[in-house]
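This document starts with one chain, in the form predicted on its own, laid out as structure tokens.
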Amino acid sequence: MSESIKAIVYHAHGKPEEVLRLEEQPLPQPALDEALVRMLAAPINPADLNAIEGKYPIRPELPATPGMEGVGVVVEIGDRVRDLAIGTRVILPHNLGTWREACVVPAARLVAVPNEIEPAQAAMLKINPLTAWRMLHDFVALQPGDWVIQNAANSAAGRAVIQISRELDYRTVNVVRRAELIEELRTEGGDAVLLDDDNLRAATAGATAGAPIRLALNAVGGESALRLAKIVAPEATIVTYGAMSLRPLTLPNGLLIFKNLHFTGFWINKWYDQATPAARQEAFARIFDFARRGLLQSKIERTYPLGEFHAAVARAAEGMRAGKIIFRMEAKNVGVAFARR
């Protein structure tokens, strides 16, 4: 009997709880330059749900398996693979579909991750921490002691900004919509945690003693983004990487004319595709170092097996969670079979 794996699949776009199915598929076989990877863990990100609904900029060919992020272990390699050993824990490419028990991947597209990093944490390092790292380095030449302001500071990317900034000695103004988040983010290292309301400008000036802020990170849009634009210094850069409010960025002409603000966007998928392997490795090396030392941790509310995907995606779509929702894979037979070959 041929061996099989389980994978979550959708054949049409729609509500995740309606279109997702758990299906059995043949165990894939690696080509000469590929590796067979047994999945260990994969998070459910908002972009994953958007892709299932057909609302994401990139639409895979259907039927498709969701999941833009995940970690696994190499259990077999093709004859031409030289720089990747069986047993290596690896981060998967973002366009693969990680909600499955196993997959084959071109070996050159895999990123080896230290085994000291717990699998669920390793599974979440590629999107939000890497987004935070790149936004803190690619747009403004920050120096120790400089201030950064961000909205949606309680998001996974926002928390990564706090953690990385703390280690690099940048100071953060963290804007949130709920008062109960203020003490929580202060405990995690946020220098100032303020409510996203009409008093934000004055509160920021008080918290920073009027220091200029040259970099703002916007994941919300609408009125929240406008408040950031009014706060930052002339010539500052505002990087938009999300649109949680589903409202466009609308600005008075004066902010452009008299403050000469610079507006740009960032999408980690595009950076990842355009970066050289050396650039990706360099960025991951710093992220791995932080994670290994416990300086970069994503909050996890609960883990689910693939078979409980209905409950998992329903919870991931809800607001006010205590952390990420993660799939944990238990395909113990995958890899054992190859050990016998």
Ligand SMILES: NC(=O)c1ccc[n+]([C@@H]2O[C@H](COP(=O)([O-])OP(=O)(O)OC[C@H]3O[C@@H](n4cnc5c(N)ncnc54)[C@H](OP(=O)(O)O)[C@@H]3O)[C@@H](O)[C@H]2O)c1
Second form
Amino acid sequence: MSESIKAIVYHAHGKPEEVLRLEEQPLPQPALDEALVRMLAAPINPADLNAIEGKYPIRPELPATPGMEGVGVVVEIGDRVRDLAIGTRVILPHNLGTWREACVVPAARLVAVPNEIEPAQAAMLKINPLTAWRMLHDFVALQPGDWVIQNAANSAAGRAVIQISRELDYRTVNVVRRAELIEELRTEGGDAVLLDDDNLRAATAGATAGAPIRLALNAVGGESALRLAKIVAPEATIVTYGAMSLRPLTLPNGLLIFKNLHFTGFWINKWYDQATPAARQEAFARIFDFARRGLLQSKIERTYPLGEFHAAVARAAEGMRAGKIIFRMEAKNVGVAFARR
Ligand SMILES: NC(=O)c1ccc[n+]([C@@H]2O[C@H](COP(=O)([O-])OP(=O)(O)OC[C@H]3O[C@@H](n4cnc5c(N)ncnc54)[C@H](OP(=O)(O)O)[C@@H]3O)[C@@H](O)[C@H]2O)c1
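Having seen the form predicted on its own, the form predicted together with the named molecule:
Expanding to the full complex; the earlier chain stays at the top.
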């Protein structure tokens, strides 16, 4: 009898806990240019939940499997595949659906990831750390000692901003909505960790001794984004990359007229689509180098098997988590050790 695999599937858009199903599918076979990958781990990111709900700019053909990032092991390759060995651990491309036990992928679209990086961490490198890296490089020519301000600083993306900034000698004002995170993020390397409230402007001025802040990173929107805009220096750039509060950004006209602030956005999907293979390779090389040295560790609240997807997506949709929610697949016979959690 041919082998089957489990995959999470949705046939219509809607609330994840209502539309997701766990289905049995035949084990796919790689075509000539493809590799068969057994999945090891895949996180639940906010964008995955948005995509299931149909509230994301990319709408896959249905039925679809969710999951925009994840890591697996190559277990079989098509006859025309060169430069990719069986046993290579790989990061999967964006639009495939990673919440499944196995998939076939064009070999050229896989990114080999060093084995020293623990699988659950490797599964989370492609979106948040790369986003943090790009936002710190592509908008403002920061110099060592410069300040950056960000909200949702305890998110996976925010923690990556802290860790990369620390390595590059940038200083960070990290804005959070929970006081209990202040000590933790300071220990992780945040120079200032402040509460997202009406005192933020004065607290920032105190923490930075009034130094100009030329880059703000906004993943929240609404009042929180407006606070950042009021704090940054004239001519500063505010990069919006998330909208966790679901509130629109409303600005007093004077912030544009008198401060000439630059509002722009960032979307990692677009960066991947437009980057040259060399640029992608270089960015991954830097990220892998950080990860090998034990940096860019995303905090994990809990890992779940695919079969517990109801509980996993329900928890991932809640705020105030202690870290990421991750699917961990029991890839058969691939000899990969996970950190205990
Ligand atoms: N544009 C891109 O290419 C790109 C790439 C990566 C990430 N993102 C976006 O970046 C954001 C963070 O992603 P992530 O994976 O790092 O997130 P995450 O680790 O899952 O953390 C979620 C963060 O959002 C905060 N949050 C949740 N609900 C909120 C609300 N109503 N108001 C204010 N803050 C709220 C949480 O704060 P608490 O812990 O206090 O709840 C936490 O800091 C998401 O919007 C994601 O879509 C965008």
